[in-house]
Amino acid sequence: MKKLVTLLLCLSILLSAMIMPAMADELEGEIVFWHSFSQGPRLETIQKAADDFMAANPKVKITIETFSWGDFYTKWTTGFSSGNLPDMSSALPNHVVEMIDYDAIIPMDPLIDEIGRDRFNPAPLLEMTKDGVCYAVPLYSHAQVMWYRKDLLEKYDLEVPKTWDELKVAADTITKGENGEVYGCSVPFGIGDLMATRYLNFYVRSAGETLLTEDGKANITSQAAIDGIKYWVQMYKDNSPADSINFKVLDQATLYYQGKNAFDFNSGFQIGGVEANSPQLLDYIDCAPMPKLTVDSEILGNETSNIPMVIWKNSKNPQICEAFIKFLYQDDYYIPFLHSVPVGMLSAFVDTASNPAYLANEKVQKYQHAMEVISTTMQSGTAIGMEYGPKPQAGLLTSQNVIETMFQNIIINNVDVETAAQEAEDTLNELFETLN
């Protein structure tokens, strides 16, 4: 009997020793996750991943809060001062630069290596790296390209424009021909968004220049920038609804979704928008690379957005954040997330493009050409102002509405282009000085 008790005791100790490490590794705690994926399918796929993660880890609680990108910027910048920050969040590339400057987020290299560094497209990782340290993990990417209506080009015997001059001619032709039913090329100048900055950047980049110079100064008065300002002012006057002086990103996109704009600049998100608003037009939309200055000009990278996730330094449970990110990247969750906006959100992983589960999506198959155009553009572009690497000035360039105000002054207040451009450049450079 004594031997049996001794044996049972030994077995108990052995089992305890085997169980203890597993218990030590068990995740326990709460995290708050802020993200800006507020549209239905994206929101739902993220929530399902969180629900399943909590089911697999019953001692973990994930609270998800959603904010528009504009509200998110205000939320985290004010939250940094008050200490009201999440454990993890999505971000925009320019946000990440500021977060690094604030020393607000943790390095992500160990997590990236664990997931598999060679799986990631290299460009997004470089964009989020400072002094050899990567501070964010890319979730998806997209790029700005030129969207057009194939039926309208055919109706007016027009080719897909390859230059800005060709685009102006095509837009003028369609605006006049459609007699106010469809605009040739709406131009958005609304305060409170970055759309006017984005459009000016399109033109300036096609000239081989940047809105932010290598030494971190504003470039609004170069000949390319002046030409770009004049181009978009004239395009607005000839081919836009008057209300587009106040258009923000959704106002502008909706015009194309509803079939009222022949040319637009956006990512593959256009497909889902057209499907929801004007499904009868789905066979007539496609995209092309950004126009160039001349037909023989080199095709230059334009605006690419690599949307990442970050883990905040104040988090008490960064290990839960890391585990949830790895969980979210599993095919069962990541591919449905990408499919929630097919072609709009392209994978952060190189290998997804050959994944049969990803390629099985009907829209991925239908818009293969558009996906190829966006993918090619994506490889050579950067976020606005990040052409020379991560710069905190890039965040101010796109968030302070200086260029939007400049365009409104030109159009509403009749300020001449050169004067308005100089005032905008001076204002931006003054803002940049506050970073020193």
Contents of the next structure:
Amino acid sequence: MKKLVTLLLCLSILLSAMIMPAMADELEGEIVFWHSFSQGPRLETIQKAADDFMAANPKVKITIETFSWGDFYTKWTTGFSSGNLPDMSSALPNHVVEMIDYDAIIPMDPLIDEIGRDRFNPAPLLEMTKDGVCYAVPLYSHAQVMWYRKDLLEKYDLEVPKTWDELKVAADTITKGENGEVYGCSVPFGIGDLMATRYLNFYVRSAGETLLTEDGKANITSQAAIDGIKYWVQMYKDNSPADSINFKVLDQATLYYQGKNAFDFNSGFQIGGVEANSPQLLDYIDCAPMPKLTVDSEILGNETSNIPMVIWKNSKNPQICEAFIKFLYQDDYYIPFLHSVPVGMLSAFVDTASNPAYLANEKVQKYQHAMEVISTTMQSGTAIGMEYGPKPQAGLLTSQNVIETMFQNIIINNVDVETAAQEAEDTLNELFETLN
Amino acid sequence: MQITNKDLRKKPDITGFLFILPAVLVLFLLLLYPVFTSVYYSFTSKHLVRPSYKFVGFDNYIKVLSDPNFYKAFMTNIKWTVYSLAGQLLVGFTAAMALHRIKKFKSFLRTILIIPWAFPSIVIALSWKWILNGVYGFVPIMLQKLGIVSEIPQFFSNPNLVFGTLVFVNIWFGSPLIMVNILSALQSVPEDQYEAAQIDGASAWQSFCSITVPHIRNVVGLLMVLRTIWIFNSFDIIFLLTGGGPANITTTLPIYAYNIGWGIKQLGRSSAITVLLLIFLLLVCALYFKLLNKWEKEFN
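Condition change, the form predicted on its own to the form predicted in complex with the partner chain:
And the full complex, kicking off with our chain again.
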């Protein structure tokens, strides 16, 4: 009898030892996920992934809340001071720098290693790394390229511009020829957005300069910046609707979507916009690399946006967040997510470009050239102001409308370009001091 | 022992105090707490995100008062308030007088005219932004097609038009409230006074000055106080239509305070601006109320 009891006891201990780890591995808890993918198909693919994850993990609840990027910034900054933050969220590269600065997010290196560090494009990882620690997982990337209308170039017997001067000539020709029906090249200077900063950055980067110096100071008075300011002011005066002085990103993009802008600078998101607004133009749009200073000059820099996901330090269930992120990267969910804005969101993984499931998409096939241009541009790009690594100053450079106000002052108040640039540089440097 | 009236007066009325306690608490939480917090933060280096901050004395006030943009925004704010208030009073008063006169469809017209006030400001701002858009806007294109202007007018980007455009939208939005209040005041004027004046041979203008104006003066005065505060503090319409631009032409103090508090996250400095704004508005209100008291005494 004694032997039997001992045997049963041993068996039960053995069984418990086998079952316990399985139980411990079972995820349990609730997480809140904030993201900014408010458009229909993107929202739906993320929701489907969350639903399937919850079905596979019945004790997990994922609550998704969506905000536009503008609202998202206000939401997380105020949420941080009041302690009202989610468990995980999407973010913009500049946000990540600020989040790291405020010690608000956790390192992601173990998760990146688990997914496969070699699979990720290296540049986005570097952009989110501080002191050797990576704080965000790249979700998708896109780069700014020059979009044009093939039919208009053909109509006016123009080549795709390769330099800024060629672009000016082509835009002038189209504006004149279309007599107000189509603008040659609209230039957006509206406050409340970063568009003027972005356009100036295009020109400055093509000259190998940067808007932020290596030591984090504003650099608006370099020769490249002065030339860039003059270039865009002239382009605005000659080829832009007057109202574009107030244009934000959507106003500017809408002009192209509706076929009223011949040249525009944007990512692959243009395709979806044109499809929704003017599907008859879908066969006439394409993109090319950013113009350069001269035909022979090298490509010295571009603007890339790498959209990552972060896990907040206050999360009570970071292991659920990590598991969900890993789940999201499975082909069954990640590829439909990328396909929800084909060519607009390019994969964070190196190997997706050769993945048959990804390439099977009709839009991806149709706009293969655009995808190649954007992918190539991504290799030489960074976020604005991040050319020397992640800096909190980059956030202020793009969010404070200093460069937008500078352009408006030059156009409306006839302020001299050099004076306006100096004032903008001083204002930015003064703002940077608030970071200390 | 008999309780005298004197004893009753001396005894504190606890029950009465308990009755008003919830209202006092709500008032404290919703009104006084934010005001005190703003005053407190205005003397600190409070940052929107960073948790730690320290007492900095009058530093924030010195920084604000030595910033030329503050004075520029203040003057824009004064202009914005004066023009908007004058326009709203003029339109509201005229509409109320007209509605008071007509006999048919009064209720229907009153309902129609109050519509702008009933809309949320986001709807109003976005609608006007679209109507007056310099590329697709219905009004600018129509003006050009009718030959009234040779080029499409740029209501939001032409520095000579943008401020006037904002004031126009604000007048359109605010006049109905003035109209409804003045209309109700007009309806309270006893008809027999007009009849007596008519018998005495008074002209319409004399009746208006001697009967109508004294009766509605207090209502108009109170409306002026309230509207001055609301217009001076208004943020949404300007923010949604122009964001304070172009080139800061339409930046008022609330927009300026927002840019400091939410833009560069200097909540302490932003609080100092709001405290200065509060002090200014209290002074204006004191002036108004003095005038209102004078009118009331004259009327009585």
